[in-house]
Protein chains: 2
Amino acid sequence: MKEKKEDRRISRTRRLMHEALMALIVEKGYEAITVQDILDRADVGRSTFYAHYRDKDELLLSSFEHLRTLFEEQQQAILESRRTGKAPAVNLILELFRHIGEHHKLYKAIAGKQSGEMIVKYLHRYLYNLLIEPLTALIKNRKSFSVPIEITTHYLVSSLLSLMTWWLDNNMPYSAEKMDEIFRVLTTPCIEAAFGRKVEKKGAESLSGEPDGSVKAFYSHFIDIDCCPDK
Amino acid sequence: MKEKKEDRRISRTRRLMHEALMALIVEKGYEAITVQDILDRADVGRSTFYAHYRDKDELLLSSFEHLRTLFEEQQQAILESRRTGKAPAVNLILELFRHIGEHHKLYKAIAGKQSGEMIVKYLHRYLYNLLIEPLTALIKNRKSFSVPIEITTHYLVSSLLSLMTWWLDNNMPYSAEKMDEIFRVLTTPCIEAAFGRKVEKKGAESLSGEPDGSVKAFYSHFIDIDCCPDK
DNA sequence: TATTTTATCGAACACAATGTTCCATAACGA
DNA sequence: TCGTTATGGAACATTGTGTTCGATAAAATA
């Protein structure tokens, strides 16, 4: 399972092209950017670029796949600690806002309004992929579903997904946690009203009275998901 | 106010390549479309091509201009009729759906590829400008608001067109009526978490007891909404 | 109908960007 | 040190874009 060492010369040329690529998004918008751009800008042959990267976009892909590959580190080593210490449950909702927060300019760059579509449909996968099992789960303990459970979690995926965005175009002008109150407040009475009420009825408190209580137990269901169990 | 009479050769000229451009987002995709074959297809010279648009880009948006101009028309319509005799009452998003599925063809190869994201962020705008004052007028009526009404707003426009582009994306299972009914039943609850409670209090069916009922009371708020105001 | 106006055609053109090929060279790992 | 290989750089074919211009055909107008 262990890497072989990649010769520095590869490694070095694509840092350089992901710096390039990275800060032009930054200065000009991606669209606008020419292969000879970043050519200039890392200051490596064109022939390099292509033994490396397809396209533009096969470089953009890589790095944005860097960042997810270290989003999913930070969870495992969260996980981890929380399994052997005494670490609170992992919202993973506000981890993701808070790891889109760290980065913001990178993410500015690749989700925001400068770049392409691309990006943010490949998130959209992968999250509907993450959701897609625990929310099946949750129906199990539901009486009845009024919409269908791909609608539902397509219709979570783009909502997150336009928070994040939204945020990150308006330069964060709330907290992470902030962002992830919102987004429970948006969405947990959705699930309930997609999902139809749970099988064990826990009392009145959950259907009506202070709306935490429900808005709670619902939005429990995004605690602790392994964000990535294949691994 | 009366148009001037237009030279029939343009009208011409400008509906073949609007025919072409369709027939070829149908047959390949917008992506993969020259300008060449624009012209091939509608039979017309590269000079007149630019004589009429500055690019594929603009040949796209007039073609979906003259789309929202037949719906805003046929909404008008509607509206009129409503107003002397004794039509139902107005459902823009059920209309916004039942216009999408009659030209499901040109809305599903426009919305699909990153053609499509320029036309979906045109959407976007469109129904956020649309709804933006409603719903800023049904907040007054409540008490507290914890989510920020332009978020609110973003958001529920970003969840009406992800349903959308589900819809056309998985070639319309279900009935515009339905589609209709989900979209009323994931973000009914929204609005109410995010607006808060009305402050006249109609009683307690409201809060408690059958969701229909309030979601039937909020969901009010997107009846009769005059699509175009400005005219 | 005769006249004027103008939209179109078509070819040629400059230009910008892509992606490939080849080979000498420099940097690498062992 | 030595074999390996990533890189540099230039040349090249290719594709698509957007412009120009004069001849022509088709429209509007008188």
Given for the second form:
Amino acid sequence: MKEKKEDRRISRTRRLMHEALMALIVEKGYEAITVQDILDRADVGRSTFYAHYRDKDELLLSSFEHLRTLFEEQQQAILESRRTGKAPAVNLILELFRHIGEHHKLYKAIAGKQSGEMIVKYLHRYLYNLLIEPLTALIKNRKSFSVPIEITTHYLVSSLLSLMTWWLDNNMPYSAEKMDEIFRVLTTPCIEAAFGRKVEKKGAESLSGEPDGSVKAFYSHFIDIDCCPDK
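Right, the form predicted in complex with the DNA is done; let's see the coordinates for the form predicted on its own.
The text that comes after this line covers the one chain and nothing more.
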């Protein structure tokens, strides 16, 4: 019981610091914020802050940990779908667009600044690492493709983040769902060229149970090792 109370206390303290940082970013910009500003707003002590985070950068990046959880859930869900035939419940790309839409004031406050670049680099590195392993497994023991898998992965992740930046900079003229569809339309030719094979509607539907236009169906091509058999 004591341990559970301690866990709740830790979670509450971290949430207070996170909320303080987010509010301060919108108010004055990330670069102008000091650790003392965060302490004052969250009403916590300096020793408490440093018991959890090395600096304000680490606190900022920790704000995106729930996205890491979503990514991992997506991987597990699609792997499970291979076994059960049921559609995955988590849509990675959709969740990313929704997250940016819900926190657009925060993203606008850091866009084009050092903090924004740090977040983009963080997301790029994590998404790349998330995709490179299953994509590497995809081509294992198969003939080499015309484009190295590392380049394909980098291109897909960079395209996704670039599209998200455009969406934010232009005040989100389309819904998150529409942006999912746009990303699929733009990057499907890349996947077809890299894998040397057309992405067929039947294959997408058979894995995810969703129409080819859905994020679930599109993302299945990234990690299903049976999606692109040798010719």
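Fair warning: this is a prediction, and the values are worked out from it, not measured in the lab. The term rigid core refers to the most C-alpha atoms you can superpose between the two forms while keeping them within 1.5 Å. Positions refer to the first chain, counted from 1.
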Subject >> Did Glu177 shift 2 Å or more between these two forms, C-alpha, core superposed >> reply: no
Original post:
Do you see a C-alpha shift of 2 Å or more at Val35 between these two forms, with the core held fixed?
Top reply: yes
**OP:** For Leu163, state whether the C-alpha moves by 2 Å or more between these two forms after rigid core superposition.
**Re:** no
